[in-house]
Amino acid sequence: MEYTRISDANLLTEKYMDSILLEERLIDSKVADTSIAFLGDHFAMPVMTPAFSHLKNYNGREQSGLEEYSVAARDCNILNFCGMMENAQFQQIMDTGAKTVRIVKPYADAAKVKDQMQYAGSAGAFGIGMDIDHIFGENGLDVVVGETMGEQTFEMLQSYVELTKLPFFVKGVLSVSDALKSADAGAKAIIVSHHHGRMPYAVPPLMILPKIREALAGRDVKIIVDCGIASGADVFKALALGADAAAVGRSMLPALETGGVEGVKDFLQNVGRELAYIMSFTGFSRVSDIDDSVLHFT
C-alpha cells in the first residue's frame, strides 16, 4: 500500500487523541463532581469557550456569535474566552455578564496592544491574554483583517503581563521552551494550542502536554488545552495528562450556528455530561483526582 503523508496538524491531533482508550475502574466508585476552583474563582466544569473572532449575526438573530456563546458561558458558569475585536465590540461580550478572557493579537503596532490589553482591565474582564501562535504567516510576518502583526520577545511579553494584575494567559504554547518563557514572563496560565494547525506537522497538544506539565511543576502556571477538543472524553484525556481544564473549538460552531444561546448551552452541558460520566467509570469523583493511570496508548 502506498503511504500518503500528512502534514495537517488537525488531523494528526485527531489521530493520537483517538489513539488514548480508557479502562473501567467501577468497583467503590461514586458519581462524580465536575466543579473545578480556577485562578480564584469557582466555575461548573473545566470546560472552557475558544477564543474566537469575527462571528456574525447568524439566521437573522440580533446578537453576534460572540455575544450568544458568551451567554451560554455565562448561564453555563464556565470562563470565557474571546479573539480580535476592538474595545467596543469586547465592552458588548463584557455586557453579557460572562466571565471573560480577552486574547489580544500580537499587533505590530505595540501601543493598541498595550491599549486592549488595558480596556480590557478597565471592563472588567477576568483575564487578559495573547496569542503568540499568530505572529507569523507564509510571507514572513502575519497579516489579519488588514493588521499586521508583529514579532514578540520575552521581554515585551512581561512588560504586558506587567500592564495589569489580571491574570494574564498566553496562548499558542507549543513547547517546553515556551512553557517556561511564559511562566519566567509572569503568566498565570497558558493555552497549549497549534491554533487549528497553522503549522504543518505541529505536535498534537495532548502529546506535548505531558512534558509541559512536567516543566511546570511548583509554578503555579495553570494549563489549558484546545484544538480538537469536542467531548467530554476529549476534556477527560486533556485533564489525565496534565491539564487544568480544555476548551472547545469549532467543534462548537454547528450548535451555536442553528441554535444560538440555547444551542451552545446544550452542546457545552453535553460535553460536561460526558465528562462526568467517564469520571464515574474510570473511578475518579473530583476533577483534581484525574490522573493518567486509566490511559492506554494503542
Ligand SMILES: Cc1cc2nc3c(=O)[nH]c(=O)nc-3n(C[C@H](O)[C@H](O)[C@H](O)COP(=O)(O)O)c2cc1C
The other form holds:
Amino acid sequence: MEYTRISDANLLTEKYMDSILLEERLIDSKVADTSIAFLGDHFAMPVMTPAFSHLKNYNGREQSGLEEYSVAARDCNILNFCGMMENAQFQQIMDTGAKTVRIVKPYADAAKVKDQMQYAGSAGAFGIGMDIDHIFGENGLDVVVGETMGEQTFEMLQSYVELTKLPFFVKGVLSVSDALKSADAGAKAIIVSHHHGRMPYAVPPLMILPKIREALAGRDVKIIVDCGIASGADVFKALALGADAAAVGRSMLPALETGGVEGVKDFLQNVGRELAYIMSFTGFSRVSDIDDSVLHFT
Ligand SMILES: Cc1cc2nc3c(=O)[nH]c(=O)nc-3n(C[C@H](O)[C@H](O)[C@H](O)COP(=O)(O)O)c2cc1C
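Starting from the form predicted alone above, please write out the structure of the form predicted in complex with this ligand.
Whole complex next, starting from this chain.
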C-alpha cells in the first residue's frame, strides 16, 4: 500500500473553503450591487484576474492568452494583473487598455527589478508589486526560466515603494508578520496567497485572512486573496473573512483556452453574478456591508 499524506496546499485550501457554509437572510434583503471603490478607482466587482505569465497563443489565435484575459478584464471593468515578463510584452498588455498591476519577479538582478518597475510607472500601470513567494526554490534561491531570484529585505521593499508614485502590492503574504512588514514598508495592498501551493502545508489563505485583517485594522492597506478562487461563493467567503477583493486563478484557464476573450468575459461575469446572488440571499446589498456573521464553519 502506498504511503500518502495530503501536504498539497491546493487540496488543503479547497477543503477548507468548501467547509465554510452560508446561512440565508432573505427578509428585508435587496438586489445586490457588486461595484467597489479600490485605490482611488471604481470597478464593477471585487473580482480580479491573476498575475499570470508564459501563456501561449491558444488555438493559433492572434493575441496571447495574457492579452486575451487583459481585454476581458478591461471589458468587465475589473482590475487586471500580470506576472513575469519583459517590458515589450508588458507594453502589449498595457496596449489592451486594461487597468493593470505589474507583479515583478524578485530577480537577483536588482537593476532588472528597478527597470521593470520604472517601466511600469512610465507605461501608465495601475500599480506595481512583487511576488515574494517566488524567492526560494528547492536548491536555495529559485531559478525561473533561467533567471535566478534573490532574497528580499524590508529595506528593499521600502526602496520599491519609493521608486514610483504607483501603489505597491506585495504578493504572497501568508502571515501576520509579512502583512505588518508590508504595511510598514509602505505597501498599499497585499495579496494573501500561497502561489498555487508552492510550499507544502501552506495555510489556506482564507484561514489566515481574519488574523491578517485584524492586524492591519486602521492601516491603509487593501487585502486581496487568491488561490483556488473559482466561483462567486469563493469570492463571497473571502470578502466575509476580511478581503477587499479576490482574484481568480487557474479556474479561468479552460474558458481562456477554448473561448478566448469572450470565454473569459463569460467566466468572470458568471463569478460576479453568483456573488450578487449570494449577497442578496445573505442580506448584504453592498460589498462593503459583507461580514462573517453568515458563515458557518463545519
Ligand atoms: C501559468 C501560470 C503562471 C503564473 N505566473 C505568475 C507570475 O509570473 N507571477 C506571479 O506572481 N504569479 C504567477 N502565477 C500564480 C498566480 O498569480 C496565482 O497566485 C495562482 O495561480 C493562484 O492559485 P490558483 O491557480 O490555484 O487559483 C502563475 C500561475 C500560473 C498557473
